[in-house]
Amino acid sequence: MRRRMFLAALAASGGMPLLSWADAGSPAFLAAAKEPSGGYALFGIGRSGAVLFRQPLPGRGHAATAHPTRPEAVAFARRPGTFALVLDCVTGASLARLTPPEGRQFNGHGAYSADGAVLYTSEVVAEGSEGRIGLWDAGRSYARIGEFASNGIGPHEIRRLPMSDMLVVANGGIQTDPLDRTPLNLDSMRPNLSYLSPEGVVEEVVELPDLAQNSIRHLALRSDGLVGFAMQWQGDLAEPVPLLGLHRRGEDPTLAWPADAEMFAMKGYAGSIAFAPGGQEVAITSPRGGRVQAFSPEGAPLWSVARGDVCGIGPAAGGDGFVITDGQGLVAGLAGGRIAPLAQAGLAWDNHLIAL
């Protein structure tokens, strides 16, 4: 705490060397969580699994995003929010709280241009559900410079994809009420895989026409450029449908079927995915089935463990696996569907685990 006033005092006074990472404690992951409080706040997790700070939300969190060069994050409001709020992990000083424009939504995820100039940020247009990405200028205090349509309905995770500026954005497909997130078109739903350009033209599309009800939701990246998207069911539970996919660009997409035990174990729905490292395996999770699933990157049913509330999961630093974490403060490591508990705290881990 002495340190982070000190980097704080200098920042004040024009002395702030250029900071990294290593100067918030070399974090290896952001999570959000709920307090025992009853308050909210975004955390850096190290190796360990130890917390290494800890920074105030105003409200729930859901998913934050890193500055590719400085130690900077940007947390997210659970979809639908009205905040977005930059940190400076190192001395803990909010640099600016971003609100949408009027009608508008964030829809709890972001990401960074490979310079780190632009922020773009999932939104919806609150009536109708239409999609849209912003674009905030990092150097300017973050203000907005512009938008253009995400390619869909509800878009909800945005990735830009390894050694690119090209962005591929998980269209959700659900309209929602703007107040209560009653769906309100699922007989008509039509989610997608969209890869957008920096300035938002449409580069290729990616649909399941055969299950228009699996809603796209979050995305992972491997360094080759393949894509894992995990998705929720919105249909009927009485067939199994498959949750992950993995696509390449300029080819068709692969579905991911768990063993036929495994079936039902999710109860339709993937919270989070990432793969591991090394590419050689990619996992979901379930908080409603208290599931994690693992694949290969060809999609072919590797591993499977059971953990109650478990949704948090991002590739093991410095190791095999992943790491995972679930509701009741949990912070632990997989490999092999083994669970190692790595350290227990009194928070309720929210969705995701951002690896940096």
The other form holds:
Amino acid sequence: MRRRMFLAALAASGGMPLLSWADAGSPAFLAAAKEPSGGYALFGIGRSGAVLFRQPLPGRGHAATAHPTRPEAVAFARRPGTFALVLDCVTGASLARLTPPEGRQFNGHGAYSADGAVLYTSEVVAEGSEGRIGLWDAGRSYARIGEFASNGIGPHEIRRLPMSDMLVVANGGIQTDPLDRTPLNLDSMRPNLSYLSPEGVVEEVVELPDLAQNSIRHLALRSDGLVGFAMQWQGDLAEPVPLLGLHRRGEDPTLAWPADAEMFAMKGYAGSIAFAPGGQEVAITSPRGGRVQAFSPEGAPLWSVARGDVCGIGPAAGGDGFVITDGQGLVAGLAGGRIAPLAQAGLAWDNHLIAL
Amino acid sequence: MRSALVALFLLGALPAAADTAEAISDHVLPGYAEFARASTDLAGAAAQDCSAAPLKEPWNRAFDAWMGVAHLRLGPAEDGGRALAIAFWPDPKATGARQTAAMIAAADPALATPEGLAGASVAARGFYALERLLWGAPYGPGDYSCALVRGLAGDLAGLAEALAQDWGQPGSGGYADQLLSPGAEGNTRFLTPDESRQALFTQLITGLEFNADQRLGRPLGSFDKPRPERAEAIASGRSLRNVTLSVIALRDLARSLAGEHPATEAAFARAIALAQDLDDPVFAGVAEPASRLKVEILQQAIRAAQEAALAEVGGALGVGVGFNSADGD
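Since the structure above is the form predicted on its own, I would like to see how the form predicted in complex with the partner chain looks, so please show that one next.
So here's everything in the complex, that chain up top.
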């Protein structure tokens, strides 16, 4: 906070140019991890997989989101979250700390407006898990400036559509105990994918009535606006279900069914999702099944690989395919169904790998 | 690990060697060899005579052998969905039964061969497809069901043979070598010895969980709504036998992986004794309070074995369940 204001003041006085992402020592990804000491931190990761900076977190992290222009990112606590940290991605220094208002909890994800002036955070009302999108002034102080309904229970990931200020929210549908993560409504849950205007007006809603127990939780966006959504099945694990959906505004969603032999490989659980550069492959990860499954943008299964406790996935930086992270500390490239280790850290990488 | 070894040394006992290599040589490979032998015997018997009555015994022996390795859901068993093709259960939508009925109705001779079946849905193959035929409507030597039994038995033997081959012997370049040589050139599945240990440890824990949650949990249902019809392999009467054999196999996996640990040994011994003493072969008793309680006690005993193994075996190996897989978000 102090440093950011100092830099801003310097920039305003003409004493120093505004920093951009090019000055950030080129971290290509952000990821939270658990350290051998038992503590938690957020890390900047270079294209080669090397750790470029480390910022301690007050508790277990989950995901992060990058500012569109400034080398700045927000790291979110694991839900039910009580903190989010704004970081300088050049130095890793903490610039501001966000605390949800009384009775609200962060749900692990957020997104910036296209101009970077507003940060949107995925939140719940602690009692009842009614979804809220919190608005924060990212231009100045990161002060809370408002909120609106997420259009569902238990929102998880929120993203902004490319070249647009339209928001897309994965309302997971699960009501949880306000003190922990115990689900309370698995028999009556109704997840949805909601498109919201920056003012919170509901523009479009996608539901999967036949798969109401498939919690829509994570999102990946292609540059043309195609939305991939990853799901977590809360029903009978002996029922084969798709865990990936693809949706384009105004159209019906496509469900991506795995190949017959792979139908239970993910154990009903997709933890993260990413499009590869170019958008011709979309992959979901399952730490429970120790699998990555890739599909075409039309939803056809392409390949799968086994890797224990794999979860984080993002598009390869300047290459083909993906980069994955896992609970054993591996950062690896993954192209054409083959894993190529990049680096191994003495860390347990947490759920998400955020491409910058 | 070290403290456990020191403790054993102080007690004057020589600890039996136990680790990834022992789990493979003493548990995994003999188990797959036995499964391949027993399913080849079944296929041979079916080739000679496809009648139902004489095939029930070799089918049961092959299923017994499968219970020795069914919990190993990694590597070759996962390739091409082989474990599913061998034993497609649970099957809440009765997909397998519908597919078997459709195959008999269509009576396509090309499908009733190991080659034809290799391309069929996993739900239409394996032990349960054979069970539906051997314990189903009577058929004669000229019927399609007879050809289908031969084909299914041959397909099963082929799957068992492929599993044994793909694991290979140490040094043959098979999946066993991937576990034994973590971090070797081209081995991206396992990068460190701990990753190999964790992969086998995960089979132990999820295997116990499967017995408690699925083999027992499905028929138990809830107290208000017991579901005895959801037990495994009811027609052949193997529901309890599968639990007993599976828990014994899992105890052997725990021993070969990490040696004998007191709380784990005691918990396994109790679970196995309860299973062996239970007089309820297909868990029909879950619908009556007194007999239901016995199945619940067995379920609790298996969960206790899982807890003990998580603490002792996981502790001895220096591994736990995955950081992300335990998170759930």
